[in-house]
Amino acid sequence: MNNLEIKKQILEKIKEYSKIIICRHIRPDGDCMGSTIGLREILRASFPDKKVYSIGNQKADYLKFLPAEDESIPESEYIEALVIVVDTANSDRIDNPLYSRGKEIIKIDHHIRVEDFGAINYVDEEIPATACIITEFYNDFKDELVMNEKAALALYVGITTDTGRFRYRGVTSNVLRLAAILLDYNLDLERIYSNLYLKDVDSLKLQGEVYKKFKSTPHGVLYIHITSKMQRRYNLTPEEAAAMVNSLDSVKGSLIWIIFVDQKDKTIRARIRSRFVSIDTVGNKYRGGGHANAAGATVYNKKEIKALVLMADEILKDYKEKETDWL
């Protein structure tokens, strides 16, 4: 079955239900929030008689400028509802334990296919953001669906954050055309980028410490552990500290970089990034996952940090031995 046929099935299911609940993954980022809110706003505008909710538990302070998600609703509301889970590869990362109470579940995602937990599973691994999929879904059925400024804002934020402001390999002419559709809705790009990328003084000071203290493996994996003590020193949340990951993205010969951040629940979150070389296997091994060049993981102690870094170093060693055209 081709992608258009699957999308037609999704649209028919949406039409069938009077209540739709949209969920996304834990530790929300721009794409999952943009996809969730964007899809909600499209469906609310297109089907004003339906009840449409977007619900998640964890929040992302840097995305407060987007329209807010909905408050939690009673478990009984799920029983006759269609649940749509976006931007989530596997069910144990869904940030809403009630999702499984839905009458039917649809999965819409762009991560490497790990688990088909929906009655309908639409996964496009070639597209760089789930927000692109939602925008394309709207565009395929624009005679029946309605876009508005709230939806366009959320979806544009999802696309721009997951593509690194359109810098990554997954960006194609189609991705740019989809973004252009959203720009027709009076978006203030300067305000969007200011909300996403401006830093306060404490963040800059921590970034300076990252530059001073990062370490390198024998084959060029860069990494740093931002401890709870460092976060307290600069009065930053774990989410704000994790945003430092791309501080290490521009070092010649270092194709993998990792930032470890202590969490409030005593776990340690790893954000793993790369250029050219695939690192999703690292995330998959350590309680996470993601894309070929952007993955996440969870470790519990310094021993696991060391093991994860060693695994990444071996991957980079193998890549450099086989490939010569890298920077």
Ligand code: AMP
Contents of the next structure:
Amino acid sequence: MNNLEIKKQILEKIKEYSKIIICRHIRPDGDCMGSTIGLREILRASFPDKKVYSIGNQKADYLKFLPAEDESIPESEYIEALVIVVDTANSDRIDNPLYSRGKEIIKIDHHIRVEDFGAINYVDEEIPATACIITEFYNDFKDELVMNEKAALALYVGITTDTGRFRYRGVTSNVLRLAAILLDYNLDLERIYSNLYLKDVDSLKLQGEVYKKFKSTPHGVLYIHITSKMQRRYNLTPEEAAAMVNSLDSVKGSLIWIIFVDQKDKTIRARIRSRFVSIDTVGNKYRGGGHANAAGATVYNKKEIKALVLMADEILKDYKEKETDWL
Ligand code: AMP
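Return the structure block for the form predicted in complex with adenosine monophosphate; the form predicted on its own was the one displayed.
Every component of the complex follows; first up is the chain already shown.
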């Protein structure tokens, strides 16, 4: 079945149900929040008689400027509902354990296909943000669906955050056209980017320490372990510390960079990023996953940090042996 046919099926399902609950992944980022809230606002505006919720447990402080998600609702409310899970490759990362109580489940995602947990699964691995898929969905059926300012804001934030502000290779003319549709809804770009870029002083100080203390492997993988002690020193949560991931993104020849962040439950979160070279295999090997150039993983101790870094170094070594045209 082609993509348009699947989207038509999704629209038909949406029309069938009077209650729709939209879910997303744990550790919310701009794209999962943007696509859940964007879809919720489109559906609310298009079908005022339906009850449409966007429900997730964990919060992301830096995205508080988006319209808020809904409070949780009782389990009994799920029984007759259509559940749409966006931006989540595997069911164990859905940030709402009640999602499986829904009468039917639809998955809409752009990650590398891992698990088809929906009755309908729309996965576009080529598109750089789930918010693009939702915008495209609106555009395909714009005679029947309604976009508004709230939806456009959420979706624009989803697209701009997952494309590194329109810098990554996945940004095609189609992606820019989708973003342009959203810009027609009175978005204040200066306010959006202020919300996304401004830091407080403690974060900036931790960033200084990251610049001072990061290490490099023989082939140029940059990495740093942001320990609980460092987080305490600057009074930052693991989430806030995790935001340092792109501090190491601009070093010539260092095509892979990784930050390890101590979590409250004693695990260590790895955030792995790259340009040109694919690193999703590293995420997959260490209890994680993700995309070719952005993956996440979990490790348990320093020995595993070392092993993960070594694996990344091997990948970079192989890449540099085969390819010459990198920066
Ligand atoms: P992060 O560094 O946590 O932002 O993750 C980078 C990308 O990998 C995001 O698109 C995540 O959704 C994805 N990702 C992170 N951890 C996992 C995991 N355990 N399984 C699948 N995908 C993941």
